[in-house]
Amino acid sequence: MRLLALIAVILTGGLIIFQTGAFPDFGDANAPANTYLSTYYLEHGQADTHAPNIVTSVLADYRGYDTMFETTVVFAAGLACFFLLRRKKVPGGEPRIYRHMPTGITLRIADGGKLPAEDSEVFRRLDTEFVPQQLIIKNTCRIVIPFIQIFALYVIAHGHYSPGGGFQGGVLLAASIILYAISHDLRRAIRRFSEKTAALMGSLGVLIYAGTGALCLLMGANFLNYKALAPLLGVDAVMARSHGILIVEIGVAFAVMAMIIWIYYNLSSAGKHDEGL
């Protein structure tokens, strides 16, 4: 199996390297992107898509297929980390360390011993590699995280009118959960945003993007031709393209946020989801 995988990587890499010779030189004034595409986007972007942010209009409208498959690649990366790293929970295992909060005494409970409840306020579980709690860091992050999430929602909602979009907003939302995991512990983060939630939201994000394109087909237009949604959204064709961009940006944000969190859970805990950064 490893030999087959190595052969596949070599062949694919060789094909990519071979085809790079057919690309135009960097900055070539005669390249198609510089002869007519860029000029058309700059001159007609806002009129065609009703989105003042030309970058978003290119990514989510003119180049919507490419962005959809980029989102799919992010989703595939999350699945790859799950299948390669995720480990099944085995009963027993390594000793666990708990702190008795009223007294500050640290207890080491061997395999087979009686463990406190996960939501216990008296006993707090610590990672095996003990790191003293940083009260200032933990409380500061608790205050900062909601503002990060609010700003992330702003970036998503205004991505087609100002710098931002689904990728940027999704990364910010994921960063807020990862910051919580680092400042508190991985188990608390997983209880608030579980592995199942990450899988469902990642799938939903890809479904929203592809489903929007499929809905355009059902309305009699081309795939991802958002103006076909005008009757459903109750707006004109140009505004429908703007709303369509927002819808797919929300799907991108869901997928990016969920997959980054899922990848972090698996990488930081070596697939155990029990202890980690």
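We call the rigid core whatever largest set of C-alpha positions still superposes within 1.5 Å between the two forms. Residue numbers count along the first chain shown, from 1. Not measured: the values here are computed from a predicted model. Compared with the form predicted together with its partner chain:
Treated as two rigid bodies, the chain between these two forms differs by a rotation of the smaller body against the larger of 44 degrees.
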Given for the second form:
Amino acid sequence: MRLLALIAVILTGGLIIFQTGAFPDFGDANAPANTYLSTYYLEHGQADTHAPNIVTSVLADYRGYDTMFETTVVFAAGLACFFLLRRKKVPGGEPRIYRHMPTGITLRIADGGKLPAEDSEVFRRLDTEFVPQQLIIKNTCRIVIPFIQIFALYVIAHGHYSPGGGFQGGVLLAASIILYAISHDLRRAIRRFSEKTAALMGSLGVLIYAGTGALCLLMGANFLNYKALAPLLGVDAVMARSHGILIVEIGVAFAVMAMIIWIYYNLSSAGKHDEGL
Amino acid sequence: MTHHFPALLIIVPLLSALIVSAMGWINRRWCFPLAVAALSGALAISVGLLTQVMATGPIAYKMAGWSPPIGITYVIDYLNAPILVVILAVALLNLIAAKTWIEKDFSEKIGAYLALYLLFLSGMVGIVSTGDAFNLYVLLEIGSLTGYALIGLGKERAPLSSLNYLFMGTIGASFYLLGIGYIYIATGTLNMADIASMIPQLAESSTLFLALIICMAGLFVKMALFPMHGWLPNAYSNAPSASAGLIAPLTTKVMIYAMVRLGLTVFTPQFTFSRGMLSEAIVWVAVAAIIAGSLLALMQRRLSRMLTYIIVAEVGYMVGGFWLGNEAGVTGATLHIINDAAMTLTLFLAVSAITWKLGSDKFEDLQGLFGKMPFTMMGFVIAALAVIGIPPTCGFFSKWYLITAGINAGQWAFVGALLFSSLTNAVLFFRIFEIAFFEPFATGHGHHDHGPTFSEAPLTMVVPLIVAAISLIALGLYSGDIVTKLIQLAIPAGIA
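Could you please show the structure of the form predicted together with its partner chain, as a counterpart to the form predicted on its own just displayed?
Okay, now the whole complex, with that chain kicking things off.
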């Protein structure tokens, strides 16, 4: 059976590699891929959408409908992770570990023992695997995280002009929260950015995208035809497309950020949202 | 607003999925009514589209207002309009039937479950209505990803079955994407109609021919054509009952639709059937699928597993019929997409009701079921007759076209496989009738056998089942109309 599979793989791979010989050369100006549609996008992209970054204009406008579903894929992935992994905490059961902050002593409290208050300043709960004092890591992250977030906002807002946009900016925003969760602990990250926030923000993000499309529908144009938003935004039709792209990019950023954080919460704690990494 | 129906068909399930998901965190009681309302709305829109297509011909809708091939186009024509209605009707009936299951199994995660359900559906509806080859891939991702999640939280080893499905499904989707890449290299466009218009000049292109093979191979994995069917029986039989009734009737059928669409509209019949060797080989694989599926179904001792192997055989019917490449074959394959979706739905609804009452669907537990659950078994019998292919149920008519196609093409092995599979189906189902009708119901007391007591599944399960069963007869009675007014108009010139 294994031999059979190997033969099938070699045959398929061989066929595909063999066929590359018949392809147009790399960068060939006369290849169908370079002479047909891409010419249109390059020549009309900026005039049509007022976005100098052609990738953005194709992604968020000419083929914006595909991108809406790519955002939905991210949303569905987050939802699927929650649906499959999330489980309610079993009451009691595992021992917990606390650090007495003034002295630095760690205490292990077995099942049934008296636990300190959840928001106690004196006792801080630690993950059950030994966590040393991490002064440098924690403080570095505290300094770095705001800059990551500002850069993320720049990446989202500047998607029209340079590489970037909602997906990349959303990932950066999510990374900042995940960095906080890793450098501090999962519980405190969840206290700042709760599961419910993540779930609702994900829905909201896709809703901004699809809702913008539906708004165009209500304004009498086709789905996702941002041109129809011109009277609402008080600009001309081309500028309306440019603004429309920005609006949907913000929606994408919301959805991607919330879903990546939610997936991290569920994966890192095996769905218990208690301890993780 | 009727002008925007093709877009609304997708927007309604998509937006409602987002709202249902949010409602799961705010007020869970609203989730189910919202989902039912959304599906009813989408079903009404699809019926509206069908009447529009029948009255005025195919409809094209430009997403974002860009004309093809610059933007993405949605095309509703004679081929996909009836299939859209069937998909939405299947999803709505199953959702109502699954109400009690969903409330029992996923009470806390009902928002997430129903949102995944609606997203799965918007993926399926999108695959069927899109006129863009790459957009089809994006929607395929939505449909598959949500499908894995819907299956994953089921019985026994469902997570493992879902993981296997995920591996195979990803391989299939990647092949399809690779094929689309090849098409783009050869033509420079992604719009289906635009690709088709370039095919005559590229008839000798080996890149395009490889694209055809790779795309089809990807779809064959996704539709579980034997011998790539390994993932299907476990995934479908271990899935939660609420999901099995959605995914089993839709996924394989929608993939077969994608194959028909690709073969007829994108590659055009002249090109698709131009290499006799390829068509011949695929028909032989289909023959093997039919025989293997039927034999494996005979070996099962659990109702739902038996049905999954029948699906494997049915996939063989449609693939074989299509690749025979004559008019009767393509007609039969397309008609069978509709009929098989309805038949599979009815069977899975019946199994879901039986499992609800008995807690199992093993053959030995089915004794005396006709007395205990007469209405459920009525629906089951009608569906069984349809699968066997007895008139006036719909199964007879599509099988008739497929057999005619085999005879016309002189492909006797295919005809033989179809007849063999019909006989096997008869054995399979009459074996169950015998257990459920003649073998006494075990009361467990041992003194006097009072016979089975009447104890039917809840009304929300039985009513959709009966509706689905009646639709099998209705589809059979109207199959003449479906063929002459829709399917034959969808088959392009160039198929003999």
